[in-house]
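Shown here is one chain on its own, the form predicted alone, set out as structure tokens.
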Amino acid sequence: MSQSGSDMMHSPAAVSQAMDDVTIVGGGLVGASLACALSGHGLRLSMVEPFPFATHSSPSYDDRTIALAEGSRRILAGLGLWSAIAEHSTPIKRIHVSDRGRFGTATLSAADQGVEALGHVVPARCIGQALADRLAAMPDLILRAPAVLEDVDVGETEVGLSIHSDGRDMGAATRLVVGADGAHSQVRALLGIGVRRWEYGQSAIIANVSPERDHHGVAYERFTDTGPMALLPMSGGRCALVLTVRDADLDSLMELSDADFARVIERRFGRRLGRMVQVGERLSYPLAYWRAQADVRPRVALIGNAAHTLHPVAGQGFNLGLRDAATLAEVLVDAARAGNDPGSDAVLRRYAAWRRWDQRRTAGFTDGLVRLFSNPLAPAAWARGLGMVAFDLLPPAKGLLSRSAMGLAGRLPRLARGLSL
């Protein structure tokens, strides 16, 4: 995402003598977004990231994408980043939902909701580049990359950190540690925070594909007997594929030729977009729903995948993590303005209480969809079909679901409402 660690250190000798206010462990998209949101508000910031930040990667057919909800677009706009990302984005004008082999479909339309787009599909590298460029210009951030957090020592007024960087061990102190270091969070492990985990027995295959016909900005969510699949609109007529498969079938599907894999997509999706004329590189990962047993501990907060990981159905994972970052930024900036300790129990309790409803609602929605559409019994299938028909005829229901899908439901942080911190 950016330059080497030595190039990204801002006045280390001067800043290292003072305790940091916030140390973000993990420089991925969620952690970097939090750093950008906190910058310029009088807080001393540092970031620990185990990988060097790479810059200016070239676009390719196999660019991995993120489906940004409208609320997430507003957050990035509030950070001053959307203008650099927008030209690489593809708007989602409509969402089409179907159940393979069953009657009934449902659609959500941007025009019906009075918005330009329900969301945007953006290459992850473009978001990363915009964040990296901003991090490189932040004078109130010490970025240690590559560096590894090796230990934490939580005290009453500060947290001691043991960090390995450039072949040497170093110590640092901070008032608050934010674990933004992903599903295999080192912060979570060092503090002994357990996770509650539910396995689906499924894996996701992701790839970019090119259909014969133009997608016209429509995102397709189709439920099949092996799990949901999604085709999201991309530039150049491409679609981003997320195909859920049974774990037992994964290896055989990954070993298929591109032509044979294209036929698999066509059988499961149908010919709405014609034949699949090109299939890019395939990657896979196991699917599970889990959440940390605690989002906050004394002087510690977890955000993004360090706190929760969702099934990719409905594409809510990154959007939920970005709302974590926007909410935590607001709570910390408000505390700084009031002269309060950013790592105090009162500050962290406010963050945890604010995020609880959104996290539970989003996790419950995605998990419920998977379980509902995985039920093969005929009565359940008929109920699903009737439900989709009824939903498609009820504008108020569409409005409620659209606002939820766009990340605009419930109590929103200022950035998600289009306001500055």
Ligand SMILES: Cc1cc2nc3c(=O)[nH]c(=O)nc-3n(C[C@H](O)[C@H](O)[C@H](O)COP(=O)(O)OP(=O)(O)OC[C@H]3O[C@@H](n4cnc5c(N)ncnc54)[C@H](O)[C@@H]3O)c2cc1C
Contents of the next structure:
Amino acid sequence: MSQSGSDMMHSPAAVSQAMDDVTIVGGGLVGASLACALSGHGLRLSMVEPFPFATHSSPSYDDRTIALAEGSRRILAGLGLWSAIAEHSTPIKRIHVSDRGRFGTATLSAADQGVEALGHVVPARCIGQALADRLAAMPDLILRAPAVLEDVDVGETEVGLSIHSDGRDMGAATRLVVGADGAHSQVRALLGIGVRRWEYGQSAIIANVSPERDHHGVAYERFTDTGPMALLPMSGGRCALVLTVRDADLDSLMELSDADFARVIERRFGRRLGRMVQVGERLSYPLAYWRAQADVRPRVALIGNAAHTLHPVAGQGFNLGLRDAATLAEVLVDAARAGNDPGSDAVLRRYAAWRRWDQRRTAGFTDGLVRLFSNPLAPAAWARGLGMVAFDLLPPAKGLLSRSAMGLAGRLPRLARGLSL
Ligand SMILES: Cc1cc2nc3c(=O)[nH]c(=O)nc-3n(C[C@H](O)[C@H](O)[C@H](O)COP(=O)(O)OP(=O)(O)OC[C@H]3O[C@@H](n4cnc5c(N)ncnc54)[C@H](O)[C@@H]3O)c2cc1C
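Form predicted alone already given; the form predicted together with this ligand follows:
Every chain and every other molecule in the complex is listed next, the one we just looked at coming first.
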């Protein structure tokens, strides 16, 4: 962090004319959602993103597939984005959980819970496209892309920003900086906010696969001795595969022919859906659990992966980040309506206190799931089997887990309740 904001103002022409109210650093899935939520509420907004939106090259909008919880669908609907996304989505009618080679399975069904779908499966690229189209049409947003945040200088009433864009350095000032810049957050690093990090020694391989039999809208979660895997229902009978593998096995699995890789999936998943007749392009991601030691600092808030990066086994990362964005938007819009400073301590404390429970619960649940199902010892395996059988027989437990899986547990922001901001 630099010592003085004025050091960064290199030339008057390069400095924005007025101070922004909110600067969002990172235009990924979560940061762009926050910008959409804040637009139209009288706030002066800006965004800094290293990738040009027009080329849709952002790593946040790649070929991964997102299992979108019902609460997240409501938030996107409240932002007027769901109609553009819906045509690319596949409803999840049932979730089926099993442990390879052990007794016991557990299921959650939309019909039992009295809802049409437990969630929807959507390619991240389609959510990104809807967000990018909306950002391009927002009159109250200054979009700095491609641009990189280089320094921040937090003062009493404003934050000075040093930004590198178009081959030159420029300065800007804002009342609040939102770090939405992902797992390797520059905002977090510049402010010296520590991060707790667990390495799983695992990577995820994703690919679209076509099984022999129809998935009938079932999302499969399967735990195996080499790590969890998910097969999520997609259009045209395809499934989105998320296969967790040990880091040591990653290269050899990525190098397999499609036919041999299909056999690996069949061995891990079994033949519930028949043979895997086609396997699409494979991509891999290293997996770790990161948790920022604080979500807020004076005039700074962290959201999405910058605050917490989760193992994708439970499909919760974006859903949790979107609830961060919806909650922060609500707190900031309330402050704006009351004529309060969006970067004030009171506003940021409200945000951090509201998000604490959901973040701890969701991160703890996801991490606990990975650890419990990675434990090969017999007592743990028996406990898992018994737990799943008991769970399958207990409607109240299912109701509770369904509400969590649907992103409807705890105190929800207005957008997740289907209300407008
Ligand atoms: C294989 C896989 C499957 C997944 N499946 C699911 C799922 O089913 N359901 C679910 O809810 N979640 C899922 N997730 C998690 C989800 O993808 C992430 O939680 C989500 O993408 C986080 O979005 P974000 O905007 O917080 O961060 P990111 O997507 O990392 O975006 C960060 C943005 O910040 C920008 N940036 C980086 N550095 C800077 C800088 N210095 N200055 C300015 N900008 C910067 C980046 O270019 C990027 O646009 C999955 C993840 C993986 C890896």
